[in-house]
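Just one chain follows, in the form predicted alone, and it is written as structure tokens.
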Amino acid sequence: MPSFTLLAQSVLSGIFIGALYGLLGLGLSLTWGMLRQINLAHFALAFLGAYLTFQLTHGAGWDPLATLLVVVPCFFLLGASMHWLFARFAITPFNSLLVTFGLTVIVESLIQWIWTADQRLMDSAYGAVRFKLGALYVPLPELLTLVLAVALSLAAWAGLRYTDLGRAMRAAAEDAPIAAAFGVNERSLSLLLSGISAAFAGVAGLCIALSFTLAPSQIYAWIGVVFAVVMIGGLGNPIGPLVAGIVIGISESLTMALTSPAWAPLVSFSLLIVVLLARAKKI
């Protein structure tokens, strides 16, 4: 049997990985809940942000938090570009799927090309710091990974809850017709959040390079485990995917300490299955 203090440094690893866990889910459970886009390429922006940050960190010399000055309004442009893009040809939500994998396998490769597919770690200062909690241990890229995670996921639900503009994209989400008939411009508004849905990836990139070893194909690795998240935390909640991904994290950690690794996927879609199971019972 584990010790308590393994235990409760496990119950601390999983809700700094569940927190990127939400953080990686923000985006894709706004665009797949009020824009009806199921935008794999969300992973693959992520880890391009992640790509970007360790070049302007290592190539330019920047602190890894100020390459979001950069990172976050382009990611913006492009998440709108994506949008537009999608909105000019009709994309159905289906197909959006399939595009938006097209768009993963380019990213992919364009991160090859210009990276290589050779593992990449980034250096930093943040990466040397820990604080001590009692027994237990607290890195600061995790620690900075879980203010990020709250801070953006309460941005996002007091935006879409208490302001003006979070009220017209709900109302345009849940009927565009009847939005439109009262002043909502659907479209501004859906290339608005499409852009912030990436921006939110850009700075999930950010958490990844400060805490992982980069490497290209490990985009594919978090798209099942986000996935759940979403679906467990709700489309188009802000809050939900923050509170589903720490609880998968918890789980999956104390999986890994009280029995093995190999164990720790099946505890996501597990978890899915449940939750899935017990909303059509109510249905």
Given for the second form:
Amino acid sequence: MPSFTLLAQSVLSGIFIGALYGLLGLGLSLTWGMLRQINLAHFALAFLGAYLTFQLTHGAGWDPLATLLVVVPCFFLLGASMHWLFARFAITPFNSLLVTFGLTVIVESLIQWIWTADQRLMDSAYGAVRFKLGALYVPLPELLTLVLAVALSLAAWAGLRYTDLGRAMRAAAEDAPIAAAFGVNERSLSLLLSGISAAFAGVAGLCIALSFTLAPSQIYAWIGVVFAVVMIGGLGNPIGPLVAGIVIGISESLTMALTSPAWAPLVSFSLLIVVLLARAKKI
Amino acid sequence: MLELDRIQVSYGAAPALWEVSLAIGAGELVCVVGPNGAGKTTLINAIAGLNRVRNGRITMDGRDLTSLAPHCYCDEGIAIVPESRRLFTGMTVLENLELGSYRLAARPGRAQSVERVLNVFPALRERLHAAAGTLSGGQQQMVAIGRALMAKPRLLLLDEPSLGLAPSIVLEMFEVIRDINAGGVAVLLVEQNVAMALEVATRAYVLEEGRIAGEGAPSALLATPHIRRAYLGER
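Give me the form predicted together with the partner chain now, not the form predicted alone.
Every chain and every other molecule in the complex is listed next, the one we just looked at coming first.
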């Protein structure tokens, strides 16, 4: 049996990786739940963001947080234009999966072409900083990820709940024609939501660049677990991915500490199946 | 105020309305009666911008609406209480009402508008923060009417407001509709409950198989043997 400190450290690192799952899942869940588009390219966008952060920090010497000033607006425009194209060609939910898979491969090749397939590690002022909390280590990059994930999830939740635009988005997601009869311009709201989701991917990219070694093939590493997180959290629910992400993160890292890393995916997908079964009964 | 000039609406290749012309003056309460499948819902949805008009023109005070995007119709002061209510069931009652006042012209004085709706439908007061989907049928109809009132309409479109409601609530609904109209809002009412509709209306149209088959004062229509046979169950 591992020591208490080791278990507590595992729980903590589970919370941190879970926050990243939640942050990656947030944008995916919003576009999936509210626009009925399954955007696989969300992961590729996050890595594109990570590489851009790497480039600006490593190459141009920026502070990693300052890169958000460039990445967020660029990704907002990128996400909005992607959605404009999807709407222009009337892409169905299932086809969106195929098209965005294609986009993912294109972005992967692009990354490989620009930054090669070598592993890249970003040196930044934040990378090596870690606090000590009792017997536990708290690395600054991971803590930053948690803070950003919580802040963005809460912001998305509040925006959807308390602003006219957010409510209009929810209304349009449920019954677009009736929402339009009350003045909701679904088309421009969809562009806005897609832009915001892509900007979230950009922020997730920053977090990835801060905490992980970058390689183009890493794009595919988290797709499975983040899809599980999105489905457990509930499609279109802005808080769900974060909560589900942290639950899965903790259970994964405890599994790794108690048994072996190979068992970790089993835990996340068993959880997914249990939750889906439980939810099916409610319907 | 509202004028329909020979409009045609089709679903795919199948025409649902043929050259329907109709007019509603300011403050009128006009009802459209007709059998199931005559195109009543199609007609009301076309006026709300929910259906594309293929031919003909819809004008509001002379302004052509036909080429507008669907979300622009409400800016002309048109609000709809759609068939089977179509509330945003996952949102609260208050959120449904406030969405009704989404158009910019309806946003000022939103709190007063909510208060006005609650005075018309006091039963909604305790349910304001409940999800709209959890309400009873009658209460949902109240929310649907309230949502439309929130838009501060000049023309209120009501599609079968009595459908699926208990008789006592139906009476209350007609009372409310009459009051709304008395407050200066023009009303276009589509109803299966022909006797009730003709009682409150100032003028009525008969819609049959996508065409206007008759028009006039309710008393005149009620005197027509065809109407009495077809809609009031007389032999």
